[in-house]
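Single chain ahead, by itself, as structure tokens, in the form predicted alone.
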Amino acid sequence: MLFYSFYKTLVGKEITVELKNDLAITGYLQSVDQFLNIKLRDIRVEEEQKYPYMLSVKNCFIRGSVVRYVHLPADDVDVDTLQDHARLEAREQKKAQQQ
């Protein structure tokens, strides 16, 4: 749930999603769900000549299981908060395992 919560804070920001088939799509994050499925608007493809059929697409839905990387704007990433939440989540999982 850590990444889901984090991505929810990036709605409206421009991100680049790299898929497992090497297609990189840049657009504005419209929404994300608990399966990390992503909706982008106003998209553009990084290699237009390699994927000409994507030129007419303006909005897209990306299934979370086909995502390789999500490139985020550095200004919008609060590393300290992410580290704190990751530690808390790890601590809670460790407590749950001990019980």
Contents of the next structure:
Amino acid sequence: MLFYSFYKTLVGKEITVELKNDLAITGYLQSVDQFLNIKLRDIRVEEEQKYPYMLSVKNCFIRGSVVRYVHLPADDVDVDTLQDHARLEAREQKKAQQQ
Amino acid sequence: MSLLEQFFKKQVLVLTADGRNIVGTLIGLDQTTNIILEKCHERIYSPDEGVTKYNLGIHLIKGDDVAVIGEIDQELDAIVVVVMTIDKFDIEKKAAASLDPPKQTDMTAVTVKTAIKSFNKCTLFALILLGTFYYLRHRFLTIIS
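With the form predicted alone already on screen, would you show the form predicted in complex with the partner chain?
After this comes the whole thing, all chains and molecules, with the earlier chain placed first.
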């Protein structure tokens, strides 16, 4: 749930999603769901000559399971808040495991 | 899946995990991204043959194999549609052809066999008739002469 909430803070920002099949898509984050499936609008493929298929597509849905990396704009990420939340989440998970 | 509901009944381009490009109308979907595409075709992009189109009819693609689902913008797609070459393989036509009852071909074979048999019988009978006719004629002529 942590990263789902984290992605929700990035809605509207321009991100680059690199898939496991090496395809890299840049677009504005439209929405995200619990499986971390990503919806991008106004997309642009990074290596257009290599992957001509996406020419006719402006909005796309990317399945969470095929994402390798998500490149984020450094300015839009508050690292400290993220770290604090991660620590809280880890602590809660430990408690849940002990119980 | 609320994220995909926006693409419902629209023409979409599906990129599968094994790198295939399938275009069709999205008519069904579920939580695990299993999708049903109607009137779908596979597009194969190659530097030698340009874009080739393989018609597939109705297909269910399992969610595990789905990588990207993109909404096709008709104006942008028009360029690709123009470039696409003739349908090399139409699965619907092939399926329809395979549904032709094999009995039909068997029937024709059977009728031909019986026709041949009956023809043989006919010719035999005709030959016998002809033979007796000529024999009688010969006898008649010899009697006269």
